[in-house]
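Shown here is one chain on its own, the form predicted on its own, set out as structure tokens.
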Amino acid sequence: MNEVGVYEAMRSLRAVRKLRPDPVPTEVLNRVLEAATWAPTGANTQPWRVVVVKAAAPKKQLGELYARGWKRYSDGHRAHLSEMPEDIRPAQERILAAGDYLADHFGESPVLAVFCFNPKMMAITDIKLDRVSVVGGGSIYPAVENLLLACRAEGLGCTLTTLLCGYEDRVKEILGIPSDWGTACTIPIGYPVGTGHGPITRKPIEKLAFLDRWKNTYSD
């Protein structure tokens, strides 16, 4: 295993899309799947399970449904790039261009770990309020993030996709999955094609944080 800090695992988790098919070693894949096992959920109850997918007719399947959810949010992506800034487009059409790549080769991923929720066994304190419910994802989301990190330090390539959530009756149909259970994400999972993780771009403090009152500009 590549011993990568904690912190250099995080600012170097690369969505990688593109990925060898040589199959990921058991005692590798069994070290990733562990390590989404240690992530915190309410009162303990560990409410997800994961579909560890490696068989060809179902990961093929499920790659034809990744294809098609694909071509609908691209297609829409794509009809707005030319209203974009000169500067933010060539980034936008890389995105697009990797995500291509992901969508015609989903179904070829050495592995894909479907994870999935119950919301039976979860405290979902905002169900009630009138907007999108999100605190339920808390006891689902930290067990990916352990898995992607741990795909990082492995050297694997992953990313966290949800299009599949959108035909989630047939996602549970080809992969068995009982019908009080729910669908949170899929992971492809394999050796990157290339470089793979590398140094991220993201927001800076001052811009996603605020010191006691929102607005109240956030300083060291």
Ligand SMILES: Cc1cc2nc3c(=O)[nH]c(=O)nc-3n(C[C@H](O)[C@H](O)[C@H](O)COP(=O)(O)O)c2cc1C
Given for the second form:
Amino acid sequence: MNEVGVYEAMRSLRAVRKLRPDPVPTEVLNRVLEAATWAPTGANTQPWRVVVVKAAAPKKQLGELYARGWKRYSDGHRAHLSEMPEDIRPAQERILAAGDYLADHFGESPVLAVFCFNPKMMAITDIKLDRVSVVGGGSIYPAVENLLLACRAEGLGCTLTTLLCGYEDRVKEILGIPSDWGTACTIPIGYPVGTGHGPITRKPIEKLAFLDRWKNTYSD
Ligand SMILES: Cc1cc2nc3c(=O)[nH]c(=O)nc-3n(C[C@H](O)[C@H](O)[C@H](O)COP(=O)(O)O)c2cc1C
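And the form predicted together with the ligand, for comparison with the form predicted on its own?
Below is the entire complex, every chain and molecule, led by the chain shown above.
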């Protein structure tokens, strides 16, 4: 394994959508899966499971569904490209092209890690509020992020994808997921076609953090 510091891993963990079909060695896959198990969960219940899909037949079926979801999503996005400011359009076009590539090859990814969750195992403290509930996701996505960071450390490409959640019933049927479990995301994993991970573009702290009170400028 190529040792990479945690800050370096976080700052270069970008969506890598072009993967080589070469298999991921079992010991490497085991390490990234173990990293997922280290994540915190509410009351330590670990209400998630991951179906590690390596077989060609279910990957092909999931790939067909993903391509359907991507087409629907990207058609909408493309329709708005011409209205976008000139300075952000090229980046959006690159993302769409990489997304097209992923959609065309999703089912050929060496591994599809399908994260599932069981709401009955969770204390979802915002469930009664009159807004979308997010607390439950807090017991799933830290495990997903650990897995992504471990992939980064191993030189594996990966992307958090959620388009398959729109076809959850079919995904559950394909993978034999019990009715009381839901799906949170699917991570295609494999060695990258190009350089893989690298620089990312994010808003700075000043745009995202406040000091003591909402909208108070955060400094040092
Ligand atoms: C909740 C969530 C859902 C996402 N769903 C998808 C997806 O379905 N397909 C996809 O290609 N990327 C998906 N992404 C990846 C984002 O597009 C990506 O992280 C973001 O554009 C930043 O890209 P970068 O890390 O390469 O800078 C998702 C990311 C998150 C956090």
